[in-house]
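Next up: a single chain in structure tokens, the form predicted on its own.
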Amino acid sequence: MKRDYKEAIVYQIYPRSFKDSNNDGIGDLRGIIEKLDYLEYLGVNAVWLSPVYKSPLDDNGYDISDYCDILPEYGTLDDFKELIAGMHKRGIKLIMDLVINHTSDEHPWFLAAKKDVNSPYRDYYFFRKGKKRRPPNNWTSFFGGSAWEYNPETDDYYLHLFSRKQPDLNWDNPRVREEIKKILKFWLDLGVDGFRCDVINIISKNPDLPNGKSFLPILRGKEHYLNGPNIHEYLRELKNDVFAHYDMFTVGEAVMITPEIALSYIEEGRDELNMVFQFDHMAADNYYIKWFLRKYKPKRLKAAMRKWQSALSGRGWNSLYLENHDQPRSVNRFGSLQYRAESAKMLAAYLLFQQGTPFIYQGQEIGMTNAHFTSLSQYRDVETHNIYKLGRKLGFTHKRMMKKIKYMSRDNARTPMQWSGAENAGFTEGDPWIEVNPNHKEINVESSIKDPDSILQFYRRIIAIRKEYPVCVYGSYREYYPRSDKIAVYERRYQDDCLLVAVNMTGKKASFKPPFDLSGFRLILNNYAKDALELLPYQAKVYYGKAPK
């Protein structure tokens, strides 16, 4: 079925580190205004915006104070309507990050709740009583230690599935999902395409939270709020009397989710959410935890993506992405310093002609790198200090945790977007919030764009065939040498068109044996100048043809 969010190309804005227009270090919504026209240039037609909303920032705006106004230090609400008009003005939709599972311990509900037990707010959260001097249960948090924190000023506890001062909503409560519904209609009344809705699979919880049977330092107690038990009530209430009345799409952040599970959100028909955020392949270099690291294998990229296609086909639409706010660099995880160009392209041609809606983060376009850190306090990230403090307290060096929070910190993704080779890489000309990598000289927007060989030109290439070839978008999807650690190949029909996808994913040459005969089809994209049917390392070939009977 034929969809505007199945067509859509989604860039994501993490604002703190886009653009600064003032000059305070900080991105703003007037510095994304200023910067419209590369957008349209990239040719994206959707961004999603990561929070902008009041916040203290002690997870940089994940923990919202108040969800009808602009954090000062980004602009105003003005500023907000004139980024919509002119997304808007260029065909391009704004996607607003949706933060419902847990709000900010300055929001003025937790305010009121956490004083007075006999508070209209109090029932807005999950206040227990300890148990001789413990929590009320042994749950602990995404960050890391336990997901209570102690309310003194009531003699109790409260829950927090991720930083202390991110207190967990009680979706329980109708009135909880009323105060949603307003917040959702505000944004939307005000001109929003749609939400992208944070860890949304977690915010039912089981009523008695009882103990945990894990006994991991983190994610203790999972199984009792995955996918909870009213999840799919909730959601449908909020299709039901919002998002069914507006023309809009979502995109939920499911995490430990299963394909199958997933369908129960997104399969067409249902359509609670129109598609989810799955992390399966963010596992091809961790075990399932990203901070138990282990060596990167193509093979289990390739098989996490083949399930997910597969089990998708015809019934649900995927979402694409190799990089995010949360997630380090893709080049440094699945590509190569040595080959770096190469391997962006690579990984762009890779991901991008699969069956879903991508998702391209900011700097992926131009092959950005992780952050150059070397030091603790370099790091602004609170789950990264988190983790640390905790891998620490468990025995682990200092050494040890500092190669771990190099590889794996989300501080990776939120250096500075490199606009030019300039001090402060374009971004700003103040002192900004998390330093500029030094490698913005080399790998910046402004060389990129005069290169015709650059990263950047090749991403443009792939948005602009996925435009021009609906096979892209609605074919089916087959892939040829699944078991392969080298190469991935895949081809996608639809009607009479087929699309050949041929990528080398490592340093070194590989055979190629094409699955049929390609003698009718034409190479319309490759990252080297060379055609010959050995793959050049990190080598990406896409042919168009007739599909073959």
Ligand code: ISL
The other form holds:
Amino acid sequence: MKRDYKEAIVYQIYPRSFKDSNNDGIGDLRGIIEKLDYLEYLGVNAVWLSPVYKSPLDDNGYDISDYCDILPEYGTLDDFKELIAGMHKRGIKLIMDLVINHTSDEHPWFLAAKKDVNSPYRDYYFFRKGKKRRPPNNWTSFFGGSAWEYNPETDDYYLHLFSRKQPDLNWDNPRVREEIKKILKFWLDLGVDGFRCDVINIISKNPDLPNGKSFLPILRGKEHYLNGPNIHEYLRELKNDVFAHYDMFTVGEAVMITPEIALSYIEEGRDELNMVFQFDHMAADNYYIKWFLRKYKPKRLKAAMRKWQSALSGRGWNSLYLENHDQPRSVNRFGSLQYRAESAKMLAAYLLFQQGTPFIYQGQEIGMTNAHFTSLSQYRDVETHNIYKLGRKLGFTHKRMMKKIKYMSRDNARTPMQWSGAENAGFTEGDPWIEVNPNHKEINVESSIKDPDSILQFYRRIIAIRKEYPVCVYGSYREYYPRSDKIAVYERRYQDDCLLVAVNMTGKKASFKPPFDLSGFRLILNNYAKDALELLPYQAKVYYGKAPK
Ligand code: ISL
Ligand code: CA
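Okay, that's the form predicted on its own, but what's the structure of the form predicted together with the named molecule?
So here's everything in the complex, that chain up top.
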């Protein structure tokens, strides 16, 4: 079925690192307004804006202290209105990040709850008595360590699945749900076009909060909140009372989810959410827990993508991403620094022609790379610092932890957007809140605009093709040579149209035999000037023609 969200090409903005308009070193809303022409030039038609709400910034805004106002360093509600108007004028939708599993511990609800057992806000959260000076259960936080924090004022503990400054909301309390619905309406009435719902599949907890079974100190307890007991009821309530009354779409971040469970949220007709972000392909270089690294294998990336392409086919809609503010840069993980341009283009072609809505993270379109940091003090991310402490406590050496962090830290994707080769990459004229990557001299938007062969121009071309050929959006998906650990080949078909995508995922030449006769097909995209039969390192080719019978 045709739907707007299926035709969306989304660009994710991490506001703190995007563009600083007043030179205090921090990206802001007016900075984004300055760059709207750039977004239009790139061709995207939607933006996902990471949190801009009032926040003490323990987790860069994923800890909200006022859901209906803008963080002063980012601007004002008036700036926000101007931003939406500027986007809408350019045909760009705005999707807000919605963080409703938890609030900040500085949110007025929590401030009231933590000091008075009789506060009406007490039951907005999970406060429980400890067991003999120990936390109420053995759950651990996503960021390492116990998921409980002692609260001296009422001599008990509160639950936080993320940092201790992110207490979890109790969704079983109907008043919490009413408050959330008010917040949703507030933003929708301002004109926003949808939400990216943060960790949405963990909002409903088993009310008994039993001990978790895992022996690992990471994610212990997850069986008691992943896709928890009332999750569907709560999402249907949001849908019926709010979402259904607006022209909008949602994408839910769904941790540790299978396609079958995903369909229980997104299957067409059910539409509790329109799509989910899944994480299977993010394990192509680790053992599902991101700190347990293993060598990247193209086969694993392909298998994860295939699994989702086939399982959702005709039933639900995929989201497509390789990067976001929580993940290292894709060139470092799945491409090559030696073949940076070739591999960044290959990854773009591989991803963006699959079935689903593409999400491009700021800087991905110019092939930005991981942070250059060598010392822990250069990192800003709360998770990075927590994991370092946990790792050291478990006996890992400093060197070993720094190696993991260098590869996996979320700050790899949070260095400032590289606009030009000027000082601080044209991001700010002040002191940036996090160091700018020195490679901005070579890797930046300004030079990419001038270079007809740049990664940026390749993205623009793909985006233009996606808009021109309905087969890119609505076509079926079929993969060839699934067992190859070198090349990825797939076909899309829609009515009489056919698209064949063939990419080399390695730094060595690879042979490629077209799966069917390509005479009559046009090569509409190629990241090399050459078109030989074999695929050069990280070569990506896309053919278009009439579907063979
Ligand atoms: O990057 C991760 C930590 O290892 C992920 O597990 C991440 O925490 C998870 O995907 C949830 O992410 C979202 O919620 C977090 C926030 O820190 C992330 O930035 C956000 O994307 C808590 O709100
Ligand atoms: Ca600023």
